[in-house]
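Here you get one chain, nothing else, as structure tokens; it is the form predicted alone.
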Amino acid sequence: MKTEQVDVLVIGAGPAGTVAASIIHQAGYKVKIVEKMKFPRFVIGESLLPRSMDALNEAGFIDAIKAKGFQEKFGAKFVKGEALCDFTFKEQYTPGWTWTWQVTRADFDKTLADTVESMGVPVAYETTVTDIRFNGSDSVTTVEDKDGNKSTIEARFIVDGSGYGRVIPRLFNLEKNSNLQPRKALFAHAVDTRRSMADEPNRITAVVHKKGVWIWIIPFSTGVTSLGFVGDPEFFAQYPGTDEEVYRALLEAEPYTRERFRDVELVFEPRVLQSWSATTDKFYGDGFVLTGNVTEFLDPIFSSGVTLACVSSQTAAKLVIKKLRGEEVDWEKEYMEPTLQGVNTFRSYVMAWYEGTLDTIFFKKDADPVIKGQICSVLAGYVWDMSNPFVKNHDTALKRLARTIELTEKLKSSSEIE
């Protein structure tokens, strides 16, 4: 059996894997990526956040992405009936990038993988990890290509950025259920001929269809728009018919999408993604680190997936470099804790979204610009800025603010009656 030796084996050629591979490669180490799929391949997670730009920039990917002409994104808009809340990233509290992109992930991920390959990092596509054996931090990984040929890769360290594949958690029984409620998404790409150019296409729009059910609208620079419904599986069960019949019935049922997307041409038949939330107890071990969706994927709302993937890989890569240099690494303090800080902050916002807490905050008239800017920073992905009270106190600040708003409006209504 053929054996190859590298410093670092990276599992997965998505944003998590390529960001880590690039940063480690730039430090002078021999890196190899193995990827189960053939690229380009479809995946959701099409709206990025500004915080991801730091990692993409350090990985050396910005110029290659710019050259693809993806749709620039400057904010996020939330709609509920006639109410509207518009966040513009330039108003965010935390200094940093104030724009990013909305991308077709097949093209975006292929761009990152091609770029890292052009730097000198080999990418083995259609290659599946079948076994990993650790000897301390050293490892021997058995892989199998599409033709059934097996080989081994000896590595000093492994970065698992395999996304939904969750290679190491599955091989070593590290998986556990997320505390988020299982949900379902029904989505497609539509030829968006009735798109308004007044506030489109430079932001994502999230429409509250009813409590616990929402719609994402992500315009691309090609004139195509990604459009998806998210809710409890029981919600979709009330609509009979094929996935496309259900999808078109939902478009017709929502006033915001009815006229714009009536009889719209679909690029592909609607697809279903269900029960996506999963996590693991440990994001690292002797000889490996988990990055991106392998750690935990939360929910499509707030577009946290690619940002957590890029930032966790950016952090992990620097720690792997320290480890290879013989320096001490406190993985709990330097990786697990900050990664959980980001994940848990987004988790609080995801839960507040589905509970309706954020409806109270987002759709309040005459919102406090300071508070709005602080919340805008979270929506931009700056979930590690502990000077922001809506990051530091993410688990309590939103509920406290919503209660204050509700009480103030109640008192105002009482005074008007009197």
Ligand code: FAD
Contents of the next structure:
Amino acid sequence: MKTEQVDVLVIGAGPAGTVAASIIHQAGYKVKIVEKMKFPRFVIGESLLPRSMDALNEAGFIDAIKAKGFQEKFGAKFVKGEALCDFTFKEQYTPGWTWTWQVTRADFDKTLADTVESMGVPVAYETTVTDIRFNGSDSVTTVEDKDGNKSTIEARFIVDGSGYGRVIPRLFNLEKNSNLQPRKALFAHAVDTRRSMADEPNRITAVVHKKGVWIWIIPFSTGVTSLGFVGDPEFFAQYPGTDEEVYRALLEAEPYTRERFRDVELVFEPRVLQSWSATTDKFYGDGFVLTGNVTEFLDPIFSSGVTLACVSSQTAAKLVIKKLRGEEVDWEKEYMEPTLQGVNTFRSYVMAWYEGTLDTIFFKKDADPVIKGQICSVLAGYVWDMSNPFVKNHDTALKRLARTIELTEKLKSSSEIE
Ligand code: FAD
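Mind pulling up the form predicted in complex with this ligand next to the form predicted alone we just looked at?
What follows is the entire complex, opening with the chain shown before.
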């Protein structure tokens, strides 16, 4: 069996894998990526957050992405009936990037993978990891190509950026259920000829359809728009028919989408994804680190997935370099804690969204601009800025604010009656 040696083996050529590979390669180490699929390949996760830009920049990807002409994104809009809440990232509290992109992931991920390859990192496509043996922090990984040929890769360190593949957690029984309830998404890409009806395309729109059910609208620069419904699996079960029939019935059922997307041409038949939330106890071990979706993926609302993938890989890559240089790394303090800090902040916002707490905050008239800027920072992905009270106290601040708004409104309406 053929064997090769590298300093770092990266599993997966998505944003997590390519960001890590590029940063480690730039430090002078021999890196190889193995990727199960042939690129371009479809993956969902099309709306980025400004915080991802710093990681993409450090990986040296920004110019290549810019050259692709993806749709620029400057904010996020939330809609419920007639009520509207528009966040513009320029108003965010934390200093940093104030814009990003909305991307077709097949093209975006291929751009990242081609760029890292052009820097000198080989990417073995259609090559699947089937086994890993650790000997201390050194490892021997068995991979299989599309023709069934097996070979091995000896590495001093492994970065697992295998996304929903969850290679190391699956091989070593590290899988753990998420504490979020299972949800389902039904989505497609649509030729959006009536786009000018809406104040778009430079932001994502999330429409509250019913409690716990919402719609994403993510316009691309090509005139095509990604449109997806997310909710409890039981919600979808009420609608009979094929996925396309259900999808079209849902577009018709929501006033916000009815007019703009009636009889819309779909680029592909609607697809279903469900029960995507999963995690593991530890995001690292002797000789490996997990990044991106392999750590934990929460939920599509707030578009946190690619940003957490890029930032966890940016952090992990620097620690891998430190480790390869023979320096001590405290993985718990330097990786697990900051990664969880980001994930847990978004978790509080995801829970508040489905509980309805964020409806109270988002759709309040005359919102306090300081508070709005602080929440805007979280929505831009700045979930590590502990000077922001809506990051530092993420688990309590939203509930407290919603309660204050409700009480004030109750007092106002009772004084109006008197
Ligand atoms: P991936 O992009 O999944 O890349 C992992 C790669 O590893 C894949 O190419 C895969 O082929 C490869 N791989 C897997 N197994 C193996 C193996 N055994 N050997 C070799 N290679 C392997 N995120 C956002 O930021 N914005 C959004 O708007 C958004 N919307 C979403 C909507 C839905 C319905 C869902 C479910 C998720 C959404 N996400 C969104 C999340 C987003 O899809 C992920 O967070 C993101 O793709 C994670 O990137 P990654 O690099 O970790 O993994």
